[in-house]
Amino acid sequence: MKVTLLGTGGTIPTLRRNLPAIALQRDGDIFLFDCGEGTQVQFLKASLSPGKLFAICLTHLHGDHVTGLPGLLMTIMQQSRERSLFIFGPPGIREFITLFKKSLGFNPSYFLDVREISEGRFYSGPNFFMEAVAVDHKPRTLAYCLQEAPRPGRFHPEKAKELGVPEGPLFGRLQRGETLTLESEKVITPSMVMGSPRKGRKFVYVTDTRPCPQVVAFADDADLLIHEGMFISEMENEAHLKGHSTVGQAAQIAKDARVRKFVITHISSRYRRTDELRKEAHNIFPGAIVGKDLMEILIPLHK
C-alpha cells in the first residue's frame, strides 16, 4: 500500500495546501478519501491515473470535501473508462451527484455505483473489506477504515521435504490452504508446513471531527492513522464550536488507539508554519507527522 496526501488543508485553500483528498494506492487500484477543489490537478502532480481509480470515499458534503469531484469524474469521461466506479458517503451523496449532473449536462459512459451508507462494514473485496462509523460534527460525517484480510504463515519447505513432499505442485496445493494425502497414505495439513497466519494492514482515515471514543476503538491497532488536527491546543474552544479537533487530541487519540503511524491533516491555513503543531503533537505521540501535499508514505506487508 501506498497513500498520498494529495490535499492536506480544511476550509479554504492556500499556495501550500490543497483542501482534502487523500489517495490510497492497493493492488493497482486507487481508493480516493475526499475530493477537495483541485484534487484532479493534484493527481497529476503526484502521478496518478484517476483511470485506476476504484472508488471515491467521501467523508461529509461540506465544500471542501466533495468541490472536486464533478471535475474529476468529468476528467474520467474523457479517457473511455468502462469499468464502473463506485462512490460512497452518507446521506445526501446521491442527491448531490444527481442535481450536478444535470445541471453540467454530465452523462458518463461508465457506470457511477453510488452508494449511501452508514455504520459498520459496507464494502467487501478480495482479500479486504471497508467500514464506516459516524464521528462528531455536522452535516453526518464518516471515518473510514481499509482493513485487509490476513495472509497466509510462511511456507517452510525443509518441514515439507522431512514430512516426505515432494518439490513442485504439492508445495503450491500446500501454500494455498489444501490438505494433502501422500502416496503412503500420511495426511500433511497446511498447518504443518506453514507459519503462523500474518496480520493484514490496516488504513484509518477521519478528519473534521470533534474528539470521540469510537474512533480509537475504530483506528485501534492501525498501520496508518490520519486524523485531522485544525489547531493547536490554545483554540481548543474554537475547535469544539467548529467540530474540529486540535492537534493534541488528535495525537492523544493516536495514542490511546495503539496505531504504528500518524498523521495529522486538514491544517487551519492559519498556520504557515508548523513546528508548534509538530512540537505539541510529539509531546503525546513521538514520531507523528504533520502532513504536506503531495507526501507519501508507504504502509509495508506485515513479516
Second form
Protein chains: 2
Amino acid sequence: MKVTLLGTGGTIPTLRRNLPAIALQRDGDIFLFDCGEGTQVQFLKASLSPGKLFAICLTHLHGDHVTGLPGLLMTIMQQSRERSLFIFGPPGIREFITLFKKSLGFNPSYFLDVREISEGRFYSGPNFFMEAVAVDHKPRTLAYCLQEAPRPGRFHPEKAKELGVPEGPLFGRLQRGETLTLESEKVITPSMVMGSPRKGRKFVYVTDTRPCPQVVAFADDADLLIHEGMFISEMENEAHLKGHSTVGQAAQIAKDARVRKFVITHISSRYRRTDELRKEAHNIFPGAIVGKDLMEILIPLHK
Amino acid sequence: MKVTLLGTGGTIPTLRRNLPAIALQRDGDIFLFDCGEGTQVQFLKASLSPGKLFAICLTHLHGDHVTGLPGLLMTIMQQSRERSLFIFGPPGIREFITLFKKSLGFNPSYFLDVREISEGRFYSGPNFFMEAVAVDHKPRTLAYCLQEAPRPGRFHPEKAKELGVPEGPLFGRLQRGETLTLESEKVITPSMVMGSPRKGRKFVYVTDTRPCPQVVAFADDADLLIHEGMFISEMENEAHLKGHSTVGQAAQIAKDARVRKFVITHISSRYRRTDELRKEAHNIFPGAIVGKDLMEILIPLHK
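Show the form predicted in complex with a further copy of the same chain, please, the one above being the form predicted on its own.
Okay, now the whole complex, with that chain kicking things off.
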C-alpha cells in the first residue's frame, strides 16, 4: 500500500497546499479519499493515473472536499474508461452528482456507481473491506477505514518435509488451507506447517471533525491514521466553533488509538511554517508527521 | 490594461496548462473570462486578488470552462467581500450556479448578480462597455469584447495661452469638454486647444468555436485578440468535428480583423512543444503569440 497526499490544505488552497485529496494505491487500484478542486492536476504531479481509480470516498459535501469531482470524472471519460467507478459518501452526494451532470451536460461513458452510505461496513472486496463512521461536523461527515483481511501465516517447507509431505503440489494445497491425508494415513493440517496468520493492513482517514471518541475505536491499531489538525491549540475555541480539531487533539486521538503512523492534514492556510504544529503533535505523539502535498507514505505488509 | 493568461489549456489540464481562464485588469478591477478548475490557485500564482473581481464572463457551460467557479466564489466569501459580483454568460449559467449553491449549501455573503445574456451590448460602464457575440460551438457559446470609450485628445496649453485663455481652472474646463466665452467675448471651443479624440482600447476573447465570420467584424481593429487554436492544420477535420479551430484558422481571423496583437489559447494537451503551432500562426499572422500560463500582456493606451 502506498498513500499519496494530493492535497493537505483545507477551506482555501494555497500555493503549497491543495484542497483535500488522498490517494491510496493497493493491488493496482487507486482509492481516492475526498476530491477537492485541482485533484486531477495533483494526479498528474504524482504520476498517478485516474484510469486506475476503483473508488472515490467523499467525507462530506463541503465545496473544498468535492469541487474537483466533476473535472476528474470528465477527464476519466476522455481516457475511454469502461469499468464502473464507485463513489461513496454521505446522503446528498447523489443529488450533487446528478445536478452537475445535468447542468454541464455530462454523460459519462462508464457506469458511475454512486452509493450513499451510513455507518458500518459498506464494501467488501476479496481480501479487504471498507467501513465508515460518522464524526462531529456539519453537514454529515464520514470517516473512512480500509482494512485488509489477515494473510495466511508463513509456510515452513522444512517442517512439511519432516512430517513426510513430498515437495510439490501438496505444499501449495497446505498453503491454501487444505488438510491433507498422506499415503501413510498421517493427517497434516496447515497449522502444523505454517506460522500464525499475519495481520492485514489498516488505513484510516478522518477529516473535518471535532475530536471524537468513536474515532479512537475506529482507528484502533491502524497502520496509518490521517487525521485533520487544522489549528494549533491556542485556537481550540475557533476549531471547536468551526467543527475542527487542533493538532494536539488529533495527536491524542492517534495516541489513544495506538496507531503506528500518524499524519496531520487539512492544515489551515494561516500556517506557512509548520514547526509549531510539529512540536505540538510530537509532545503527544512522537513521530507524528505534518502532511505535505505529494508526500508518499508506504504501509508495509505485516510479517 | 493588463491581461494575464491564467489557463491556456483546453478539455483536460496538463502540468503546464491549466483550464481556461483569462484575467483582465483595468482601473483597479479584474474581469475574468472563463473559470476552469484551478483558477483560484492561478490567481495566487499570478498574485491577483479575487477580491478585485468586478465581473466573471463565461463563454459556455462546458466543464473545463466553469468548474473553477464554485471554489472561487467560496474563497471570495472567505475574504469578507461585500460588493456584488457580476456573472455573465449564456442561458444555463443561472441554473448551474443555483444548483451548486443548493447542493453544496453555499450561501454567499455578497450579492451574485447573475445575468444570462444574448448577443449585443450587455454592460455599459462609465467609460467602457462589453459586448457578446454567439459563435459556432455547442452548447451555446459567446465571445466577449471589452471596448473602452475614446479618450479626449491631448490638451495643448500653449495654444490655449495663445488664444488668451489664462492658465488656471479654465484649462480644466476646456479639457472636460466645455466651451468658454472669455472676457474679450472670444469663444473658445475644446477642439481649438485639443487634439482629436484618442481611441479607446479593445479586448476580445474568443474560445470554443469553429472559425466564424462574425468574429472578424466583432474583433475588428482590436488591440488584443485572444482566440482559441486547439489543433494544427493537419487536424482540421477533428477540429471541425469537435467545434474548434486550428491555429491557422485562428490566425486568419486575426489577420482579417486587423488586430494589433493576437494570442492563441485553448491549446490541446497533445502539444508539448509549440514550435509547430507558432510556425503555422506566423505564416499567416507574423508576431502571433502562443499563449503560456501566467503570461502577461500589456495593452497600452492609444496616444
